[in-house]
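The chain below stands alone and is given as structure tokens, in the form predicted on its own.
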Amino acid sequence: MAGLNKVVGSYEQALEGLSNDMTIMVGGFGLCGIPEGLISQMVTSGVTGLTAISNNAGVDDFGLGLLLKSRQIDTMIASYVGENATFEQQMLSGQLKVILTPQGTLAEKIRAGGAGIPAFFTATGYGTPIAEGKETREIDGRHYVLEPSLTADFALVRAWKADTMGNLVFRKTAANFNPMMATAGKITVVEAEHIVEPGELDPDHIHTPGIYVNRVIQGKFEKRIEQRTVKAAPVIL
């Protein structure tokens, strides 16, 4: 990277520094909006030991399905454990650990996080085994459990347009998770659908700005839908 240009040349450069043990958040929602050549690069460069933060685990063969298939991943920390076999396999026989989060307070521990909040009180879970172990604590009459914030060593995400300064727009379902994961990693990587000049992005429309963000690369992806649902053809007589 030169000056302000945040763009990287190679997935190499992109994940320079990860290693073993190390957290990672990987943005997306199912299987859209996820940086699936960031998490090819992982599975190449053989990381190992590694706490994992999003909210499902892609499918068997794809997204981060790829790593806990290889292994890969120590820890699972979702709200979903979706369409991936490996993922129930592993958990079922104590092989994976996973820490199942419901999805609106996994959304605001990431979110909290990024903004420097340690905790906050939810009532989510209140007298349930997700508040084992936590503080409670009732107010005006309701009881709420303190959940801690998320932040990760590594946040992988998925940008429909960035620019070469890093600031990021997001379209549609891939809004869901990575613009909150942008803001809560020590280093931000962004793999980008386009990459453009400064300026040429509304301000207006911008959802994270370069400041969160550290490198860019511009990606290629095979947008793949986890399940396909199609009208069945008319009968012709």
Second form
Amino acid sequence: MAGLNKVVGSYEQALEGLSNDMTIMVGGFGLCGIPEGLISQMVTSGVTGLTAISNNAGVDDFGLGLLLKSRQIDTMIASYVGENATFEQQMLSGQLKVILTPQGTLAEKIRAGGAGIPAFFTATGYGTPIAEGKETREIDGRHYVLEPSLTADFALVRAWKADTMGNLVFRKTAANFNPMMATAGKITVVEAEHIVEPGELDPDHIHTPGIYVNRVIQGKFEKRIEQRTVKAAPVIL
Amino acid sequence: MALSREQLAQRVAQELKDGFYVNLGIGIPTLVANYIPEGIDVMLQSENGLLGMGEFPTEQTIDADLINAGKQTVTAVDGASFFSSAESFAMIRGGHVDLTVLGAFEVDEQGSIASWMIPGKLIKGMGGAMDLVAGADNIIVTMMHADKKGNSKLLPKCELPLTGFGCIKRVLTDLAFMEIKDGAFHLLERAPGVSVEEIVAKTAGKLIVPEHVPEMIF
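Could you switch over to the form predicted together with its partner chain, since the one displayed so far is the form predicted on its own?
Let's see the whole complex now, leading with the same chain.
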């Protein structure tokens, strides 16, 4: 790693500085677009007391479910956690603190955090349990809830293509929370499917400019599918 | 006869208009995609970052990077676009989606909706439901009119924790199609063969019944 070349050669280097009780953001929607190798490295590193910000909590044996099983996460900030029995058991027994956050509010909290906006008003959740204890305001006859933004010590992001300077392109619905999280980490680490040289990505087609990115690592992905749904193959007569 | 799941989807589909951008929730709302009327163009929005959702893929075209909000593998139609979750909810919160269809446990005469949490049962989270009900002006809730014991799910005031406050204007149940305004349910249509008396008996909230209540046409 030198100058603007952000490529690191090992997962240890990718997560150098990660320590107990840190806040981490992890990209992905379900198992789609998750930084698989970086999650594995967190398990290997043995750090504990983490606060994890991610839309979901993975499944029992994949994604963030791995970090739950090893009890490395203390607090989880997510919008939907329905696919993970380990998660349910730890939540019910009180081992895991869970802050459920509406999906759009979660996305905007992260976007705002990366953009230097400390909080924002949204109509989402007004009059519901998630607004309890929060400041509200009426603006032009509508009620809004004040939601603080989110940042993290580490943001772990999965990209389709990265150049060595950290410019990123995402693929299809694997983008999801990754672009915002890339902006909201004190240290943003990108696990890419492909790493290319500067100039190979069309500047018009870059989703995340390299200024947000600190480290890039070549990833290895299983790309597990959570709900494999296909239509019947056409019958050839 | 009470409407089947397919008939609920068919009746909602009659509300689709040419050029609509539509978000369909999980469950019965998803089935609406099967009944888009011939000759109209509709783009389906999936809140995980897809505008222009297509049908399920084949074994040959399946792609782990292309899923819907229910985490099912899908395809994208010609003219589709992909974007981040923040962009997706800018569309939703900003009121750019023409029609949102979602399910509920309870709805009340003020237009509040409860759909995500039953105290004492496991809480899985609200996903995007709170954003959808707060952001969309045009929402149709599809739900059962009453539970298996006949207890109404259309109430004076929701008993379960809310998903959204005062945001629902139209409800389609297995028995009736209703509008919510001025603090009451207004009966618009009834399911074929279902009597007004049955609907009245199974509606706990204030219900306004006009002189003539037409049957739904399929």
